Structure formats: C-alpha cells, structure tokens
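First comes one chain, alone, set out as structure tokens in the form predicted on its own.
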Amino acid sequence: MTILDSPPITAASKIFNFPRNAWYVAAWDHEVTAKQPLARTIAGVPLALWRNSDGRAVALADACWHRLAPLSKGTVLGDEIQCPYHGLRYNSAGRCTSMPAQETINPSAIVPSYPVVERYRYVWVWVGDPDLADPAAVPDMHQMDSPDWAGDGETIYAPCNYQLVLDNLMDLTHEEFVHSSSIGQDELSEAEFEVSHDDRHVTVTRWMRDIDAPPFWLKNMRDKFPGFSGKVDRWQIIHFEAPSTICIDVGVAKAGTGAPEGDRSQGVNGFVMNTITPETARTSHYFWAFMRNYRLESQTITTQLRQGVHGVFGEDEDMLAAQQRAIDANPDHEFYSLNIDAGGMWVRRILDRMLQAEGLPAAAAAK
C-alpha cells in the first residue's frame, strides 16, 4: 500500500456539517417542469424548483413572504409562480408582482432566488453567498452528456448524513464483505492502493492484476466480448470532487493486454457517477449514474447496468441507514480510522478548511 502525504489516523466526525458555498445537485433536469413546482430541501434549505417560459430552470425558498405558505405547492404560470393559499405572484428573482384584493405592493414582499445552473443532466443549485456562485466551479461529470458515452442512474434518498456516503464510496474494500454476491471479491482489500490530493479533489488508485473478474464485469465482458473466460486486470480509480462529487473510474480487461499501461482496448470501462446533495444532517439526496465507454447503441444493456447497480446501491442503502440508528444510538462513540480509510480522511480535511472558510463547525448540531 502506497499513501502519499497521509492524514494521520485519528477519530472523525460522525454527523458532518455541510458548507453552503458549493454547487449541489437538486434534481435530474427532466424532474424540473413547467407544469408544478418541485420541492425539495438542500443544505438545510427548502427549495421550490420550477421552469418559466423559457424553460429556464428557476429555485426559490419554498415560503410565501405573507404567511410562509410552500410555494411548491403552487402553480407555474408563464414567468411566475403564484403561492396556493392567497395568490401572490412571483418572478424568477422572487420579487413579488401581484396581491390579491390591492394594486399596491409592498416593496418588502420578496422571497430569496438562488442561482441555478444546467449541467450534466443535473440541475446544480448555490444555497450559499450568491456573489460566489461561479458556473465554473460546478464539479466535472462530463461523462454524463458526452457521446462518448452511454448510460443512466438514479436517485437514492439516503437517510444519514452525507459524509457517510462520502465515506463509502471512497473506500471501496467494503465491496468485498457488502456486495460479495456481485461486485466484491478477496482481491480487493488485498490489492495495494495510492491517494494523492490537492485543496479540492482527492483520488484513490487501486489495480488488481490477473484475478478472476467478479460476476458483474463478468457478464459485462461478456457482453462486449461474446464467450470471454481467462483472467482479468481489473482497476478501480475514485475522483472525488469538492464538496461531494465522486466520479470512480472502472472496469477490467484481458490480463496481461496493457490496461495498467493505458491499453483498455481488451477490457470493458465505466464510470459510477456520484453526487450527493446534503438535504439536512441526517438525511441526504444520492444522485448516481453508471456510463460505458461501449455498446453505446444497447438501451439494453444501459437499462440492464442500471438494474445492477440498483441492487448493489440497494444494499449500501441498508448499511448506511443501520449505521446512522447505530450513530444515534450511540452519540458518545468516536469514530476511528483505519489505512483503507485514508482517502476519506483527506475528504473530511477539505471539507473541513471549507466550512472553516464559512465560520461553520465541522460537527453539524445533534438534533
């Protein structure tokens, strides 16, 4: 094993803050409609997300200025959504443009309108200081809409706090004990593994060479390679991307054909797409998605992929609600990590500086 500049091994937060100042996604594009709000509630925000004429994708506080009546219960008309209980209209920067029963409006009567990006299939969301908002800074799942490559997700809601997930998926050993009927195999806790960082991303490498591939990549080299048998190099290479994008890079390949090298021609590629959205301290928005690199005219084999990796999130969906009752349950045991445990550590210290960066605590209030 191979850990570059590693943090040290020490006890972490068990319910983890979460900044304000980041792009989170808030829906899958197609989720957002002209037709009736969306709510939905992100970092501790709730929002009422819905499309004006222009199909513009538009994310205001879901509260009436007048009695805090939830917008998303209301009615998109054109440009503005009118509030269900008395009627009062708003424009997509949240200013109010009728009342019912007056002519005059009270120049007050404005709800909070945040900023809104389109990217990825996703609709991004900045709950945060607006004048930091930079489309820019949106976290890069460019797979998700490039032709190059093919393939669909879902969402999970995730009842625990988002570092959890965090943590699960930037250490994949747990494969090995939670999927074993699919994806994990001996080899994995095995397999050595490096973890490099910088101040916003953190990336975790791990090869496996000349194993037998698990029964997924299995069929899915099958797939590709119609009759396939003999022994795989297999790799598993986790991006995460500030403040909770993880992008994992993987697949197999014919051992022995050059995958380590760069060569994946002989082997089968995907990536598991993740972003989880932080709804509040004990409850999260997992948006994933699984592309390939191959067979990209099969909605076959994309609805397939979609179906297996449903079933393995399912069971991480399991684990990850029994451990935050266990957390509950127990608010007075620390957390401690282990070496496998070094890329989420590294995750926990730029998450950290950010919530510094806002005056936040690092431990979200226990509730």
Second form
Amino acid sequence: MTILDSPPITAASKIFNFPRNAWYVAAWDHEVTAKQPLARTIAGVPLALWRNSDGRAVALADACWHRLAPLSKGTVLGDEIQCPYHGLRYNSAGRCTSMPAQETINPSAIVPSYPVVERYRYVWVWVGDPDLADPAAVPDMHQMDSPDWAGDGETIYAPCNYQLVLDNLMDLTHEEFVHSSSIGQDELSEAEFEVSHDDRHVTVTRWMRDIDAPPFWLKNMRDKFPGFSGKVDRWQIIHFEAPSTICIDVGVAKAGTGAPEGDRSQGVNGFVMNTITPETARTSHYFWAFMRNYRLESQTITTQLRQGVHGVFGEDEDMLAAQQRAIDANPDHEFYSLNIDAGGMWVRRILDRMLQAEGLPAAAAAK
Amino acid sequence: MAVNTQTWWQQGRVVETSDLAEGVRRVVLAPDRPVHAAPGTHVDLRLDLAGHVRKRSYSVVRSEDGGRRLTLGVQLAPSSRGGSRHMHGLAPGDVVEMTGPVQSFPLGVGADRYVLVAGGIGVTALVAMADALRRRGADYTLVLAGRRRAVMAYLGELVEVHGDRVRVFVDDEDVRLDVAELVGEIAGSPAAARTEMYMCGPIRLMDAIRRAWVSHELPEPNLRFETFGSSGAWAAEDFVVHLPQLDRSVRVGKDSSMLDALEDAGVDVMWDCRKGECGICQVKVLDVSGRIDHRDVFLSQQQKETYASLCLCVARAARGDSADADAAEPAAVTLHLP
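Starting from the form predicted on its own above, please write out the structure of the form predicted together with the partner chain.
And the full complex, kicking off with our chain again.
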C-alpha cells in the first residue's frame, strides 16, 4: 500500500463502523432464558439467545442451516433449540443433532455459535474471530454487581449510530442544554476539563467547585444528608473503555470538604454505567444503569434513581434520533469539532485503530 | 466461526507450486477478491477435464495475508476423477476459476478437548485447525495416519510445530492406527462428553471411527468430519448404469462420477451438494452386478448394506475385492429413474 491508496483520515466519519473483534453486551442476564429464545442483532449479526439446561447462555446465528428460518422463533428443548419450520435441532455448539426424514445428519449442518461471557449482570457476545475472544477483555463494569454498590438500569433502543451515543457521553457540556431541568447548569461549560488516554481507555475529568447543586444532585444529597443545603463541589470523571463502554463517576460533596483531593465522605457518589452495542450502522442497543454507593438498602432510592435517569436519558434519546435524521438528510455536510470534543475524538481514534487492525474502513457502508 | 456456504466465483492466479510429499503437490493461489479462509474452509475449482467442466473441492491448508495467498495440497490419485492430474499440471501464472472460501467444516469453540484425525491427504483440512488450537492454548491431539511416510504431506512440519501433541501412524512401519484404541481412550477420559473430534480421510477410516464413536455412546454431534466423496471401498473403475425406464445404458469412466456421466448423456437428474451429503440425488437401485461402493455420508450403514438406493453424485459400481483386473465385464447397476 502506498501513501496514495492508504485510507483518508476518517476520524470524523459520521456513520462510524464498529469493530467485530470485541465483546458487546447482547442482553441483560434476565432477558436470556431457557423458556424461549431471544432475537437480537449484535454488531450486524442476528442472534438467537437462550440458556441450556446448565443455565449457560448460548448465542447461535439466528438462521437455520437448512432454509434460514429464524431459530429465535423456535423452541428451547433442554440442551437444544428446535427450528420452528422443519424441526431441525441444534446443540449449544451450533451442531445439528436431528434432521427430519433421514437416518444421518449432514456433516455440514452447523450454525455459528458465538463465544458468550456472563459478567456484570449482562450477557456479552463476541461476533468476530472466535480465536481472539479472551474473556479477560470484557470491559470493567464491576460496580454492576459489587456488594459496595446498588442500583438498576434499562435498555434504550437508540435509532442512531453507536458513535453518536459515545460522543454524547464523552462530553457532558450538553447537560446544560439537554438536561436543564435535572442535572444541567451553566458551570458545566465554564469548568475546565482534562483528557487522558492509553490504547484502550480515555478519561475525561471535570471538577466544578463551590457551586449550587442542580435538582437531581440536591435530592441525592438530601437522601444521605437529610435537610442538606449549601454549595457543593461536583465531579464528572468519564471512563471510556474500548470499544463502547463508558462508566461515569459522578457526584457532589459539601463544598470545601476535600472531595477533589480524594475525601468524598461528605458527598454522594454514583456511577452512570453505559455500554452501547451497535445493532446496525444506524441503530444501537444502549444499556445503562445508575449505581450508587450510599443507602444501599433503599429500594425506594434505586427506583427513584432509575426513573430519574430514565427521564434524563429520554431527552438524550430524542436528541440522538433527531441528530441521526439530520445527518442522513444532509449527506454532503461534514462534522466539525469543538474543543469539548477532545474525549470523543480520542475514542474515535482508538476505534479507528481497532477497525484498521481488522482491515475494516472507519466509515460504515451506506444503508 | 461464520459458516459460509455462499458460493461466488472469481479467478485465482497460481503463484507458487512445489512438491509436499510423494504424489502431493502444493498449489498457492492468489484470488481476485481475497477473503481470509478460516480453518476448515475449502475452495471449489471449476476445472476443464477432457472437454467437461467439473467442480472439485480442495481444503485450504493455509490462508495468509488476509486470504491473498491460499495454499492447497493436492494428491495425485491414479484412480481419481481427473481433477488431481489437472491440478498437478498447474504452473505459476496459470489462472483457475475458483470460489471464495466455503465453510462447511468449522472448528468449534469451547470444547474441553479436541482430537483431529487425518488420514492421508485429509491432513490438508486439519493443518489450519491445529494451528488455531495451538494459538488458543486449547487441549488438542493431532492424529496423522498414512500408508508410507514418504506420501504424508506436512508430516515433518506438523511434528515440529505441535511436538508431542502429534501421534503418527504409518502402515508400512507397522505402527497402524488402532481406531478402537483411539476412540476407547477418548471414551474413557473424564472429558469424553466434551471432546470434539474432527476427521478427514478415506471413507473406510471415517466409517470405522464413526462405528467406534457410536458404540462407545459418545455424543454424535461431537464427531465432525468432511468428505468430498472422493474415496471409497474400492478404487474407481469403469462401470455401466442401466436405466430401464429410459431404455438406455450409460458407461461411467473411472475419471467421471455417475452423476456427471448421466448429465453428459443428457439425462436430467436432480442434485445439490455433489459430495454425498444431502441425499437429493438419491435414487432407487433395481439390480446390481458386482458391488455398490456408496461413498456417501447421507445413507446410514444399514441403508447402504441393503443396496436399496444410492447417491448418484458419489456412488460407484465396482467388481469388488475378488475382481480380476482383466475381467471383460465391468460392474453394472440398474437404477429406477421415474
């Protein structure tokens, strides 16, 4: 390859391609059952997800070897799944175990079975080269099932390219405008931030000192410190891990009590857990949860926080859908970047390198 | 492990040839539209054999540089259907018509143990699998069986790379593969139910392993194999097909399949896989003079023994073990073609 036929710099591709050699969340653990298969497309691959009699989650390609009928419309029978059309059965390795009207089984009758790991309350799948599927590469989301944290979350079916969600989460100045009634405040776009990175991670750190707590945080402070009023120090530390997991360390503490220096005892701390799974180039499964490390016993607070974040993220969902529509309606217009996009641009560069390593272009194929 | 059965045609340029072993030629192809060939894949080639275009399947031994170099290993079979002679005549610069990589023998993930069994040229389907298992750090054994050391392709290289994971059996050194012992050892191990076997080789070897596998009640889905219908109980020989409904008889040359010969004679028959797997070309047998060499994996052993039907794409008639090579009368089979 010469410099002339090397790909152009595509870090601002509007419809970003997605790596295949990666763990993506396919479902919450409770969504995958031995009762009936779940149909879900992960990184462009339609899957039938189910559990065998050991309780192990299985991900098979959602198309029967025979005439490609969707196995997800079939039946789970112990350790096998039965095609709804002609009754061919497959085990969890994807090998056919039964065919109608013949005494043997065609040796080529196999559907792909994808590596699966269950971790952090999620079922993760790897649709790329199975020889590279190292369970140690599952992104760290340990707050999801740690005894030191409590909380819950939901899934948003986002009608946009996954990279738009990553952009959204890597820069939180949008809170001032999109979420003005809950977590937004002027200080967000006034505060300085710092971006650091390595080859799999990007961290964006922002501290806002001696400010008024916005409504969402005032409520949380009062859950822990009844009757609290006064100024707070607020932090947002955004931790990205490739390809598409973003855990945001957020919180406020009574102003001047040492939170920026490491003493958060006079504050409330949450982690906004986000992992975005590309479905297609223009649709994404956005799994989120809000975990907290105080008042762990309170289901009321868990429910209130889930509902509160549900409302906040509903505002993002509207914006992301509208943004995708505008992108598609303006094919000749390019993206430009602002200073605040530094974190998101590091994410793009990491993804771009992962795509290059797989021999894939940074821009996803047209619709 | 994408199972890709989609077949698209392209041109491939021969970029290298060499001898791998006695009678085994290495042919490296550079395809027009390179796609990485995963372990277990093969390519189909369209070969012009004596004026007839024939499709032949060859395992991809090695895929390099994202599929820009695909290595095949081709055994010259004196009784082959003509494909191997053609392949041995290829030289760098020659162009062949070929498919992209076709996957019908994918290597699974997650088994506790893998046993790969190569009989003769069947090793070509297993070299890439063994490499993948080694890279994964999987527990695997590679069993190599052949008639003579000199005809066993990749033997030295595999022993060097895989060390004591390789077990070598050579007939003329009186170190023969004992199928009962091999399968018995698997059945007796703690990982028995979670051991996958991948085998490729002469159909007699694979039949023996399958019988042993079944008799030990090992899970049948864990026994994986690939056959291109190119080996049988007897060497290919000329024979005759009688078709009473059409009032015709067709001679099948030793280089041709029954299906090819019938099509060349203008007989319209239905087929699909052309390698003895799917059963679409199954027809009823009315009479046999000699023996039927089934060569398919569609019919069960019991079905084969009754001589009630055969698969046109791979089955042959043969005079059998006692055949006098100079006997005037070829074997014959009478088929019901409604």
